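Here we start with a single chain on its own, the form predicted on its own, put down as structure tokens.
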Amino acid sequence: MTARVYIPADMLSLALGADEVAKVIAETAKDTDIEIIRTGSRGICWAEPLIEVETGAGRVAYGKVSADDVPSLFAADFLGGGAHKKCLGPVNEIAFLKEQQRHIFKSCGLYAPCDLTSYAANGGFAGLRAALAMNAGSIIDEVEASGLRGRGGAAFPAFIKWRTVMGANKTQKYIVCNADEGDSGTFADRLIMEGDPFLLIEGMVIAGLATGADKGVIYLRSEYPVARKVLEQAITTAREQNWLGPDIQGSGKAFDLSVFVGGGSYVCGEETALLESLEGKAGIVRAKPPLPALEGLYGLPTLIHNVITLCAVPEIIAQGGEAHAKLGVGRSAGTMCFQLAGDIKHGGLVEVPFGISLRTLLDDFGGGTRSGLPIKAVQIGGPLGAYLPPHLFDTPLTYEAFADLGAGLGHGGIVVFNERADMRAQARYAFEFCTHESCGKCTPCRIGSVRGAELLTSSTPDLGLVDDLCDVMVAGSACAMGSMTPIPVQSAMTHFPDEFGVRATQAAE
């Protein structure tokens, strides 16, 4: 009988030694009738390289495994899911994974990215089939009905997008995937990219189904060539089992897409100097209106969205909207892929239902510090997201919640930081990180950030002059860049004064 092996490829565990793993176990294993499967992760990131056999009771799963390991792994009998140091029991049995609810990663591991035959046995392409035999409207009807809100920060409602771009009257349009991932502690789009890939490409073509477009871009940040070559790969499989093409499994219906690596800038991650980076101009961001939908790539109608939004969609068109919207809390429906990192036992990928507290997100499933020391903040949202306390730690992750508290939710990445943090230094960095990021096409975001950066510089900063800065940066700046960068700054003022000094008003008193 065959003994299985996988072997993640993703970039986290090449990094971590995965290929020498790998080679180290097919050399042992010469005599040994074994198949060494590389697959993507399952996000269980403080495991990784995570190795697993599949045994007659089930996968079980070998956690840091190095190639040092692996005598004595087949000295175990590894194979056959002995016990080792490096044990972690049967992976569906893991606590970080049990208790999740994965509807986007739950094939994420499971078998090789591309391998087509799989992701088809696993559910892949039930929405795809069932949209095709749909008109637009119906498609659209049911990504109303799911609730499905964009998960790359805007938090959008994605029905009145695809109307909107459905409605346009032009003959040819755009389905465009955001996958320039830059936001700090994120890495969600990563994982899905270079572990099931045809799920992004199901999601976009059900899009163009509903929209009328029939060519697609994934714009890919140039930091993920592990994803540029897996999402190349799969393409090529898609055309080839004609999942792409100008005549999609027999229907006569059109798609087809391409991907197109971005030169490292965070300011294309903004949906307009995106675009400009698309027609080969510099990244710099777009007047609006006229809104993408309307006038996006090429001055055509154009759908953007994030890679976890689209990723939602095959599950939302084969099991109908309600199911989703079923999951989550009110206006915050179906799950939210949150990332876990910084000074985090357990980092990694957590998919669950919106509504769970903060603390039970560290606690429950990333096991509080990994340097034990008690937490002191945790920046939600990348590095222009709300710097929050422990005593905020049980609000629960909601769109509504947390704007309340002037936060958002951002792509879900969650960086904790312990009491040793320099929160004032943090509040600088925010500054800092726009003056460096900045397109530079408006004022505000430009030169503001600079001020900032100065302001918090001095041993005395005047806080009340940060706070007019900040207004200023809200109020008049062209993008997100310049009008978010004040959120980790007056947050980190907020709830820890005692890291700023005394503001300028009450030292006069």
Given for the second form:
Amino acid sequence: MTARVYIPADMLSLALGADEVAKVIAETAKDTDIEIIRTGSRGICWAEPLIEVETGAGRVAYGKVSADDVPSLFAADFLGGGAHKKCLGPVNEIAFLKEQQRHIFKSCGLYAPCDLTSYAANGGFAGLRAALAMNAGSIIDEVEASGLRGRGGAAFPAFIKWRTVMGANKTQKYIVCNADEGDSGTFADRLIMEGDPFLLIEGMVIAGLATGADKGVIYLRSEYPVARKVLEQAITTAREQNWLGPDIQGSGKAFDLSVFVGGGSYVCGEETALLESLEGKAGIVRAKPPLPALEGLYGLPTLIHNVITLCAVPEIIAQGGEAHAKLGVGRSAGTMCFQLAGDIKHGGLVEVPFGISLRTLLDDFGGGTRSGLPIKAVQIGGPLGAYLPPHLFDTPLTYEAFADLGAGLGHGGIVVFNERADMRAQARYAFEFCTHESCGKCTPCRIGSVRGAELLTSSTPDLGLVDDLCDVMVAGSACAMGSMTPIPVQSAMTHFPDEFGVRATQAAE
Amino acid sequence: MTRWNEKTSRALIEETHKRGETLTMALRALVDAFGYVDEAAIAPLMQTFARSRAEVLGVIAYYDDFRTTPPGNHVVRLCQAEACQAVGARELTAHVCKKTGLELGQTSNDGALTLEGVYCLGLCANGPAALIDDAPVAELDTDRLDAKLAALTS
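The form predicted together with its partner chain, contrasted with the form predicted on its own above:
Then the entire complex follows, led off by the chain already shown.
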């Protein structure tokens, strides 16, 4: 019987030497009947490269495997699931994975990313098959029933955008996937694009059928070179198998797709800047209205969603919106793909329904810090997200609870900082990042960020002035870049006042 | 990556335009091919996409990826974002800058090495991370990165 070994080929595993591991295993086993399958990642980042072997009792995992481990793995009969110090047991029994409720990531890491047959065999295209037999209105009804909200940060109800684009009376419309999510601590998009690209393609085709768009573009960050290769290959394969093209599966319905690689600008993750960039211009934000749903790419109706939002669609259509709505809490429906990053022992992708607490994520899934030092703060939602101290870690992870804290969930990235973190330096960095990335269109963002960084260079900054500056940026900026930069700054000032010296205004009183 | 040449540059610009794609996509094609946008490509870009010189230069200047000078033989891009900061990216960057005598964004005089910052490679659970000539590396410390840099020059 052929022994099957699964070795991830996502960007992280490659960074940690997975190619070398695969090469040495292939060389060592050259006289053995063995098949090496390069897969996506399971998102168990702390154990990468995590390789799996198929046994009679399911797949057995070996974590943190290096090329040096290969001789001893063979000596321990790892092809038969043998005991070894790197053995993690059956992969589905690893607590980090077992305690999750995976929907979007249910197949990620199971098979080669561009293996369309395996994708279909694991429930792939069930949503699209169903959608091909439905009318546009009923597809959108299911999206409405699901309670799906945009996963990119704004959490806007998806169906409203869909219905707006569907109702727009134009012959050419577009589906644009925003894969330019550049928040630090965020890698769910990368993992799914590198591991299960047909899911994104399927979601985009369904969105096209529902809204009447026959063209799609994935705007991909240039920082994700592996995702680019995988997506381009997956699109070619989907075309060959007639899941993209002028007559999808003989339905007479058309949809095609291309990948656009960005230029390394964070602001292009803002939807109107992204459209400008696609049109060949600098990524400078547009005033809204008009909404992109009515006047988007080239002035035509455009549905823009982030990667994870589109990846949620196939299951919603296959199983009905109600099933999705039952997951989560209240208006935070479905699952959220959290990402544990920074100084964390068990970092990686954690997909769970909305509503669990930050503490559960950090302690039960994350296992505390990698360094062993106490946690001082976490930043949630990327460079525009709040810094929160441990006494707030019991907050349930829902859009509503975080809005009450003046924070957001953003894209679900959670960066852990240990007690050595310098919170004034982190606050100053928030301004510096804004200076670097500001598109320059509006003054509060372009100049406010420079002045803010200057103010926080002092060890006893005038915090009253910083607050005033933040008020101006919140009220007067054209997009989230300027209006949300104050969130990390002011949350750090509120929760860690000791590190900002005495408030100058208080001292004057 | 190959050395810049006029013929390939013109062909890339033409192909992009024929596919109905835009100026940013042509710039991406040039940077993918040559590592930068040569001054001699500006006029064909202006003609092909019907844009003024100021517009073309403005678009190039806006994006970090679109250089106008050739990068070094090796390009090291160190992640500067928060998740890597939380595990020592600032210290690692200071170490590399000191060791190479370069600031982020600079190329060595002999053209051997370009050092750049990058804002998030999506390797955030395993930082500090970097891209070395398009090969990702993670879980870096000074020893591991020094070894990678030494391997470039040997």
